[in-house]
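Taking the form predicted alone, here's one chain by itself in structure tokens.
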Amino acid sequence: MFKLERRMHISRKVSSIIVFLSFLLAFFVTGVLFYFLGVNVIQFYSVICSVFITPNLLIQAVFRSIPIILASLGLVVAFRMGFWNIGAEGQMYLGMVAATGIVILHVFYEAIPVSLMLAVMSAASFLAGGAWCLIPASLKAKLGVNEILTTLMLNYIAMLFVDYLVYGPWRDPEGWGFALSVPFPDYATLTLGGHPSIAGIIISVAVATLVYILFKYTKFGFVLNVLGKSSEVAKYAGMSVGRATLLGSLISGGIAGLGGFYVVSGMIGRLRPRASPGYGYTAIIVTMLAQLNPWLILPAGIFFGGLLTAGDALQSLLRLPSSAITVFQSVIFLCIVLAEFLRRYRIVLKRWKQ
């Protein structure tokens, strides 16, 4: 007889070695999956390894990693605090919004200075991904609305609400129709060292540094983990709970609003429908394979933007659909899910009694 048994405590070392080997397992079970499709599984590792051995590639994979980095950077913070936003895209969206917003005040009402361009718009990203969260966030705090469908559900307001704006009030005069915004200037675009990936990596490791200080050293830190352990606890410990969560709620979403601020102004240069081929979502997986470590997210981001860039090689050369690199994406996270309950539970054999 099988019966399961929670784990009191489980060390680094082991489930640090527990995710690696649900990761080797996402690797095997892909490419016998893909086997079995008729795809030449050695050809399809030997594109994905290519990404990150060829500098061109690198440098690409990285400057798509960046939004995917900032996002999961957010969601750490959500979640050690035990509230699980699924809304990192539609605060991503929010951020392109409240960027391009600026972007339309300089170009039409020159109501911006040039030189507060870059940090103006960072900021009102950062305020607009954090005011999008805080919905969810004050559902839960004050009524106990689950905020798993919330964050969900406002995803999709988010993403229609972009194409209100590009289809409608916010269309460029110039744009031959098309559903895009004005271009932004070169003085509102991210471009150090002449490629904004490098732009990017600063701000995602200064982020990752700030979000590693608050919880290693701050006290606010110490009442989010406490505060994800168990709210009971918390409260019962004098900790004010509410505004935990919604200043909390503030800085993840305001963490993933900064990936929208790099996806217009790194990436793109203008906003468009859907700017976010589902970096928010991606931005999950990364979360739970980094196991909620701000310095772990670095790498895991900049794995999946290899994904991302070898999905494009993966169509010319192999013929596969784009779809191919999602479905890999979604083995891994059924064994980071896998990977997730072995460390929290046991299985242990019990004999019947006679």
Partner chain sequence: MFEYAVNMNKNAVNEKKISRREFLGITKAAAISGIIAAGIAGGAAGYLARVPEEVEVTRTVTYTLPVKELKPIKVGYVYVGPVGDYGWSYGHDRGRRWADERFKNVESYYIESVPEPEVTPAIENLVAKGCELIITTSFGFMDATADAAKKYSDRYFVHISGYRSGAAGNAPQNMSAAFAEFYQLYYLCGLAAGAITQTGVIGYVAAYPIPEVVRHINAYVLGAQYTYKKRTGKDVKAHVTWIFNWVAPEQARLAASALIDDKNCDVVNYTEDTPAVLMVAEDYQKKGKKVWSFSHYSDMREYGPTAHLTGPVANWGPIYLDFYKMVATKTWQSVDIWARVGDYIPWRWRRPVEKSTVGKEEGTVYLLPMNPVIPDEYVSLIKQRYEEMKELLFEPFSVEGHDPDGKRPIRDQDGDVKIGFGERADRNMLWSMDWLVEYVEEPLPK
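Right, the form predicted alone is done; let's see the coordinates for the form predicted together with its partner chain.
Coming up is the bare chain, nothing alongside it.
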């Protein structure tokens, strides 16, 4: 007879073993699934592994993982303070808008010195993403509106706002009427050594360090942590809950906004409608997988970027449909949810009492 018991405390060791095992389970379940679909499972996994050991493919994986990593680092801040931000996608779009706005200001009015362009663009992206996240945060702080709904719905507003801009006032006058902004000039393109990934990874590590320092060494980080555990306790201890919620969500949205900056400046080089294929949503899985630990976000994000890259390779090498990798991702997510459950509850075997 099984019985579920709530764990009062979990050691880091047990926790990581559970996560690791659930991960293996995901590989196993997917393997069985594909075996019955007639796929050569060994080849399937060797393609996935090859992504992480072939330098060329690994660079691609990193390239794709940076926006996911940045959005996840933003989510770490939000989730730790108990603010269930589903709106990283929309915050990224606002980051893209701000970065493009700065480029347009420069191209048409030369308002900003060239040497400061990237710095100004990233700062603007941070503020725009943060401001977008402040909307649901203030609704929550003042009126108690559930942030899950508001952040989610604001994603669509942000996406349509981008549509409005590129089909309307920001349409490239030399783009034959297609929906795109002006191309970013070289000095507004994020690249280091000819590739955006290196610059991206430096930004990611820097942001991860700052998030780590925030929670480890600052008083504000402590407030956020307490808020996440129980807002009642935080109130009782005399912390100003409203202010912390606002400031924390500003940081959370701001980091996601930086991800948007990377997408337009490093990946596409223009603003386009639907520029993010759901990075903000994948970031939620990555954040859960990394157990809200800013350092673990980096490998977890690269792993998911690698899965996307493996998806391309699987299509060209094994001629599998693109949904094959989506199936794998979803199985991993289900197993992470299972692991979360097992981290909270322990299964106790009991004999029948006679």
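In this text, the rigid core denotes the largest set of C-alpha atoms whose superposition between the two forms falls within 1.5 Å. Residue numbers count along the first chain shown, from 1. Keep in mind that what you see is a predicted model, and the values were worked out from it rather than measured.
After superposing the rigid core, the Cα of Phe303 is displaced by less than 2 Å between these two forms. Once both forms are fitted on their core, the CA shift for Leu292 between these two forms remains under 2 Å. In a rigid-core overlay of the protein, Phe63 has its C-alpha displaced by under 2 Å between these two forms.
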